[in-house]
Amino acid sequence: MGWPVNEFPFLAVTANELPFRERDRRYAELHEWPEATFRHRSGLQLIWRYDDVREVLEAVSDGISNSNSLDPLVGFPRIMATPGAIPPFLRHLVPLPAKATANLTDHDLHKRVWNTMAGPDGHFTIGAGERADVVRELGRHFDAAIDAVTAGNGKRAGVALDVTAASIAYAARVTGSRVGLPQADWSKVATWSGAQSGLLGRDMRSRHLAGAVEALGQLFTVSSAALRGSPGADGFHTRLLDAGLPRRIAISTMANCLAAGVHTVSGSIQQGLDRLLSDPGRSWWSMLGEPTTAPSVIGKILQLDPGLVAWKRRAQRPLTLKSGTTLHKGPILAMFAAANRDPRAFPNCLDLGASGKLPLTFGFGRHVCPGKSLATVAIEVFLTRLYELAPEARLVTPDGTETSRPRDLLFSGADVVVA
């Protein structure tokens, strides 16, 4: 007889709503459920186990589709019965957007796409020769988001320091600029950014649903003003145009692009830090001060505590997986940042030293993230930066009555606050 469904790990709660360490135990106890997958009441199919969340992932297997992981969570038909989501939804997305990276079907126009934005000479492609430049690309973001969030008073000592906003505005401020978005633009990105990520993973209703319409509508006009340029700039927009991509593509493809890294990188430093900062001993913090060590850390905090938690894939019809794990036809929600903890695969995943299988944070296969090395390189940043501003900080109580981080499927992050 299996367990009570009331006593699944994530039945009533999402990661994002949890600290870092009861975010440990409920995805530990995860890996003992008796099932090898859930149904959620979203109607979403939970699946953890790491062979299953990259097979699904990879979406390669006959009847796994892509085709719907930009799709909101609550329905096209739930927003159109919202009144105050029917005016940005036609003056901003009617025709609809166009499937351009995560949920292009047509595997040779995917390949095109990707290639423009992380083959060996993709615009997000970083290499060898190219990484010292973009390090101290990403330092100016770094010293102009902690200016932003402490008034240029980030570098005095005792001064609180809101990470969670300052990785936001740090994480818009890398993901625009790479982008082409004008910098006046900026600071609008981690709104737009929220508005997408809140469509895929929450279920939202009413102004909350409306407002986020809103900014997602915004998000693609303003796509389709960056990618006319400035005459004679060489930039993403350039690239997408030489590439021969169809417009509708190519606007798609900067929206979805901007959308994905700021939750990413963001939410990723907020849990990182929330672990790092939490543990007496202080040991992985102390590695970011070395070259040779912080890589190492910032690859466990990728595996452990990614901003973006699982990602969605569809079945087109009952089908069974490599494992032997059976699926019925609807839409998959891959937890991949539990498959990262699946002990079957990485066995002591919580040591730093331990060996294991590749983590599935940036996906899998063909469907892996364009975005991966500039991410990879951002969090490092932001966190080896604020290292040598403060070595010593440590965690404070935010000011004020406790906030409750919202219910999402998704994406995760925390309310860190440090002096």
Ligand code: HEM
The other form holds:
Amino acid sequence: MGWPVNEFPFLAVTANELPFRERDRRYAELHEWPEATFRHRSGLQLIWRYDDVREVLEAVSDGISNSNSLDPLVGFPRIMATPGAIPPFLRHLVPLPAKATANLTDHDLHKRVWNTMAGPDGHFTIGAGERADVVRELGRHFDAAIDAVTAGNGKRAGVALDVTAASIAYAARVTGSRVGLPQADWSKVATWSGAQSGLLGRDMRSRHLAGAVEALGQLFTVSSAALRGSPGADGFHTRLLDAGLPRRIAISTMANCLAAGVHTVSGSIQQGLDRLLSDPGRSWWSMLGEPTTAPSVIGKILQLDPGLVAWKRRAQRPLTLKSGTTLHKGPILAMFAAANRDPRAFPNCLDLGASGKLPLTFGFGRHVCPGKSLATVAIEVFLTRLYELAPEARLVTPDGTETSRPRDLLFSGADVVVA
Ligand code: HEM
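Could you output the structure for the form predicted together with the ligand, given that the previous block was the form predicted alone?
Zooming out: every chain and molecule, the one shown earlier first.
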């Protein structure tokens, strides 16, 4: 006998609203669900089994498209029916931004774009010889972010540190500087990218929707300005133009990178830290003190607690995946954070040293995340520097505290304050 529909573990909540133990519990339950798909009230068809998620993310089979990956969850008709959203939409987003990265379906053009970001000489590629410099630069962003949220008192004993705010400030600096925005704009990157993230995964209405459209518009407007700036100067804008990409594609590439880097990185830091400090033995936390053991903790955080938990695709027609799972025509939500816990692929996913397949946190195939190495180093620097600064840090927010974080099908974070 099937389970009653109202017991589906992600029927009414998203990962973003759950403390991590509850998240662990519901993901485990999800893998016991008798069906392989679930029709969500958002209109998205949810999938979570490892092989299915990988096949759908890879999107090489005829019938699976990535063209809707960056579409707003609420759809363009709701935006155009929201009076406050229309002026910013017309001001900044008409004509519609070009498809450039995750939603580009022209494979040859996409390959050229992707190479500017993550090819052998790509802008976000970190060569072995560059790592030490990148770590130093990220360390400076860590110091600046801690100072910014504690008014310069962050290194005094006993001061409460809002890690959620600090990690957002940090990730905005890391992304804004790397993409090449003027420093004056870095702090605003968090708001603008929050708008893009929110539009992808939240059921927004009225003034929230209008505010998000305005902020998303700003993201494209500053990207356009950044592309004009300092011709000839070494930077991402020069690399995009040197690759001969049409200007509209270059603008969208910049905007998409700005949008992609902030809440993904900061959400992983927040949720990861919540898990590390909630453990009474703090064994994973203390492993951050050792350069040889820290990377495996970061890898585990990225497997279990990524700041981005799912991504969209579309079935162009009814189809059957290699596993036999059948999909209806329409939009799909590939829940990769859930797939990273599929017992068929990761027999003991909550154990640190457990074997398993490649986690799908950064996607799979031709659209795999070009910011993967930067994001991984950035998370490692933040958490190891925090450990050095405050090895005795304790969560101020008691474990299991109710959270009022918004329902979000794609992004996930945690409200974390430490002392
Ligand atoms: C923990 C941090 C991050 C996570 C979990 C993450 C996850 C992902 C995933 C799942 C995709 C695949 C999208 C698809 O298949 O269509 C993706 C693509 C992308 N990511 Fe990331 N990302 C992170 C950080 C970053 C950073 C720091 C940047 C930029 C600096 C970035 C830029 C991008 C871009 C531009 C794409 C689109 C690639 C393409 O389709 O060509 N990401 N990311």
